[in-house]
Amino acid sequence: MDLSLSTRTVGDRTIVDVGGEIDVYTAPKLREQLVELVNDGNFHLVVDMERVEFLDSTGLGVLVGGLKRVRAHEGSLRLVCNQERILKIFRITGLTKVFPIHNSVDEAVAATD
């Protein structure tokens, strides 16, 4: 399966809609998108992972790298995920303590930093 990416703006947040698989083959595409957004001055990102089917350690690394990039500009990176199999990966790795994880894009956008 491939990776689909699209972006949109809601208020001061940039939403990155992600679908498919984030793995060793597709993660570079997500990395490029996050780097480009930060380079263009978008420092408050919401990554919508509701349509993500699979996430591996490479994908986790890309998300952590994106978080470091936005934090360097006093920004934020919030995740939207409500799929148990993906949430389990964040719990096992302890990344639930690192990323704010929300059930919906609306919830993530409404959250304050």
Second form
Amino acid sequence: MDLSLSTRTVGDRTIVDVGGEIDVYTAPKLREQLVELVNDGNFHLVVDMERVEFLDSTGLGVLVGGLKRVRAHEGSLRLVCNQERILKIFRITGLTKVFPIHNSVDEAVAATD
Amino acid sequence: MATVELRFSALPEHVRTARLVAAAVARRAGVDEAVLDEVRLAVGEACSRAVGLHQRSGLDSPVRVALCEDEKSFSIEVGDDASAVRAVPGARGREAAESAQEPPAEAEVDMGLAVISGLVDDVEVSADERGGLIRMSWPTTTAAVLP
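Which structure goes with the form predicted in complex with its partner chain, now that we have seen the form predicted alone?
Shown next: the complete complex, the earlier chain at its head.
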């Protein structure tokens, strides 16, 4: 399955719904989306990964890149993920310490720290 | 001879195919269902890394994947042809100096290896005159799944 992307706004947060597979082939599309959002002045992003079926290190690299971009504007990038197989990749690479990971979009939108 | 061998042009769009084939052969070999996600991710990382090495080195040759089933284990070997480039004295340094515009790719290569070593207990990374080779293996439970 290919990558699917859609965005919506909740208050001052921009939710990016990601579905399908994020790998070496599809990750550039996600990178473009994040770059475009930041260039358009959206600095508080919530990436909803509940429908992501596969994520590899290329995808992680894109998310880290997104985090760097929003931080340059004192923004935030929060992830929503409950899937153990996806969370495992964040743990292996130590990125659970880098990204705030939430159980739901509502929780991520409400978070301020 | 390997149970199944794949050779694919070093293009990102073919990595998914390698993942699907590896998972299918692993399942048939008796690798536990719970481990198939790890097999899929690990072979994807190894192939992505090889594709990146071939592309950055301007190599036209294919990436090689060998899937081997034996009585007690299932193994995957992913081979690249990039060692010739790496072996050139000073090539690494020159590449590093020139790649100021491309540090993310290097970082992703390293993160791929980190994911593999974090996922797979039995992994060897080696190199020969042809290129680099990542070998990974998993135990099979064929006896347990037989009726």
